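One chain follows as structure tokens, the form predicted on its own.
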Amino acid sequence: MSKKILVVGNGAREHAICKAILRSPQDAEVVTISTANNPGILDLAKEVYVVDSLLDFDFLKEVAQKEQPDFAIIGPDDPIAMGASDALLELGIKSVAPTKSLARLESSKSFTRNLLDKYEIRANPDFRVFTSEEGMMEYAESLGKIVVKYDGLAGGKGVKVQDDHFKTIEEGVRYAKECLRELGVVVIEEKLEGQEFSAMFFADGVSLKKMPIIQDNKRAFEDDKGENTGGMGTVSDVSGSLPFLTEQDTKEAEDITFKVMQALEKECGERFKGIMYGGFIATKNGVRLIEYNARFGDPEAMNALCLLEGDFVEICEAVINEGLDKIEVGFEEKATVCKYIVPEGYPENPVKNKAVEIDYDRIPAGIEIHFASVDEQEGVLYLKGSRAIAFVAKADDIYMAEKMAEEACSSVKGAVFHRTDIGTRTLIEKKIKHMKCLRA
């Protein structure tokens, strides 16, 4: 009997999710709710419903009642944080996404820091949650260098780091006070040094199944310079880890996530069913948590899902029905490199509505193309102002995958750019050297 899956979202992550569903050996079809005509999703979905906002839960329920999906997968952070899963549960439709209460893991930085503290999960940096300005400057000065975290969803731009986004403690505290005035709460924490990595897990509230470890390159420009973005590209290795991490690093990330999953049930009275995605940093003193996300990463979903060997539909059903311990979740032993094509001026002042052209004959065999913030009109692709097209290469090592991804990127003509250094030997070896120096 055919299964119908509702996918909420219209980016490259959701394009990858749709592909993974349709690779299932089960007879499955996809319907989606989007805010744009993503050409990749249009090619795959049986039905695409376009809406002005993914936070229009009346529309979500109207589509769900009409289509009666077996389950839903909610891609982006905002609808998860605002209760899309809860809205669907009112109709008896379960989701691969947590409820609004559990989604505070991502949507509230203070909730997560306090959760780890309360349940004695040793992964926090030194931090303090402020609900008034009292003691703010003194605490910030005691840390040496600081990170200021807006206590809500801000598209990755609410976190500001000393030396990257501001120079002095005074500037950082000024930003913290702005956050405080806006939200009534702000987090100030120590700046950590090390290498960041993404550890994503399928979670059913009782058990976890890990995905390959991935590193996102968030800075806009070569050599990790420039503003933070949603992610310019990602790398994973054949080993399932990364060349600059130890086995202990990845084990700590998994142990922390399992304890956090258990703590969430104690704190919220319900089980987390979806994707637990920890942004961690390996430091000289072990692994520390930067933040959790309550959904697949973008670009990380593209690396992980192109390697997935199991039945994605079966895995999703196991997440929903607390059956992950009963199934195998395997990943191909290959390296992957994902590179994003973005509009000129991104992220601060991107060009929009400019045509781009892909020379498909120049794309190496085996490359996966995922469409993101583009619109297709009469066969022509137009930039919509954010990350536009992702190319994912899979090979026997990172450097082979990087060459393939770079060749694919050169196929795109228009007012665009990408980071040519992601996955290169120069950048990877720099990170290996960095960690060796820190650990020494």
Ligand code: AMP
Given for the second form:
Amino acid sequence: MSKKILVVGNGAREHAICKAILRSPQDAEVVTISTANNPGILDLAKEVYVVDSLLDFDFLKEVAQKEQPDFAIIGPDDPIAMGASDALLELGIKSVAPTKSLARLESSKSFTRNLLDKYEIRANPDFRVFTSEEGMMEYAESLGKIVVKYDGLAGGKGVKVQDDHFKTIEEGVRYAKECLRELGVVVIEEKLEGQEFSAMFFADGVSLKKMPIIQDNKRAFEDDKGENTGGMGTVSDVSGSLPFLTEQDTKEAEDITFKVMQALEKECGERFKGIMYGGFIATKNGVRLIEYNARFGDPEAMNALCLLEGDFVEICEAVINEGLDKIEVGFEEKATVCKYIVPEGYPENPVKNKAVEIDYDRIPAGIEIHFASVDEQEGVLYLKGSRAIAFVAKADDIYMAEKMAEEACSSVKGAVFHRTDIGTRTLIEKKIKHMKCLRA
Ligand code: AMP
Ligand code: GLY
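Other form of same protein, the form predicted together with this ligand, not the form predicted on its own:
Starting with the chain above, the whole complex follows.
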């Protein structure tokens, strides 16, 4: 009998998830809940339910009641953090996504920092959670350079990093006080130096299966300049690691994540079933945790899922039923480069509702296209204001994949831009040199 999977979300990540489901050798179909007409998902899904907000859990439950899916995959952070998985469990439907309590791993910076400390998992930078202004300035001054973390859900004030977002400790502390006034809590931590990397794992609460290590390029412009974005593009290498990381770095990321999964069960009294995505930084003193996410990364999902060998539906079922230790989860030994096409002005002042055209003849063979913040109306694609189209290239090395992804990007005409430097030899060698200097 055909399996039915409910996918919540309508970005490029969810487009990649739909593709992975339909590549399964099992007879599987997809129904989705979306907030726009994503043409990629429209092509693949048996039914697309469009709603104003993915936080409308009454609508979610109505669709789930009607469709009776075998399980759900919830893509974005906000519905997971607000309890979409719990809402579906009320109907007896399990999700590849943690419950609201476990999702604090992503939604609360202080929860995760405190969890690591409590269970003696040594991956935190020097940090302190403040619930009053007392001692704030003295502590910040003792750290050298600081990072200030708003302790609420995404879409809030966010993380501010010294030198990038503010210059002096005084300015940083002023921002911390603003966050404190708004939420009653703020995290101040030491600024770490090194190379960041994304380590994603399928987690069933008992076992983990790792995905290839990926690096996202979050800054809007070439050479890592400009505002932080959702991620402008991602790179993975043939080895499953990255040229500037050591074997010890990737092993540490896995060990930390395994201990965190166990700590979560002790702390929350339930098991984490979903994706654990650690944002780590390799420093001269080893690996440290920047943050955890409780979902696939976007764009990281595109790199990982296009390399996945085997049956994604089977893996999801193993996540839900604690069977990961009984299955093989393999990835092709290829490099990938993903580049996002974004609207002019993104992220601060993006153009919206402008038409874009794709010349499909200019896209090299083997490129995967994923649609994100675009809406299709009468056959025309319109930019919605956020990251629009992601091209993923797979090749025998990063630089070949980069050239293919670049060629694919040139197929898009309209008020858009992308980062031409992601995955180039110049940028990768700069990162290798950076880590060599730090470790020397
Ligand atoms: P987060 O939302 O925690 O991922 O933070 C967003 C970005 O801020 C990260 O991708 C890092 O580039 C930066 N960041 C966060 N925490 C630190 C830290 N302790 N040291 C240096 N950079 C950081
Ligand atoms: N690639 C960053 C994120 O998914 O949060």
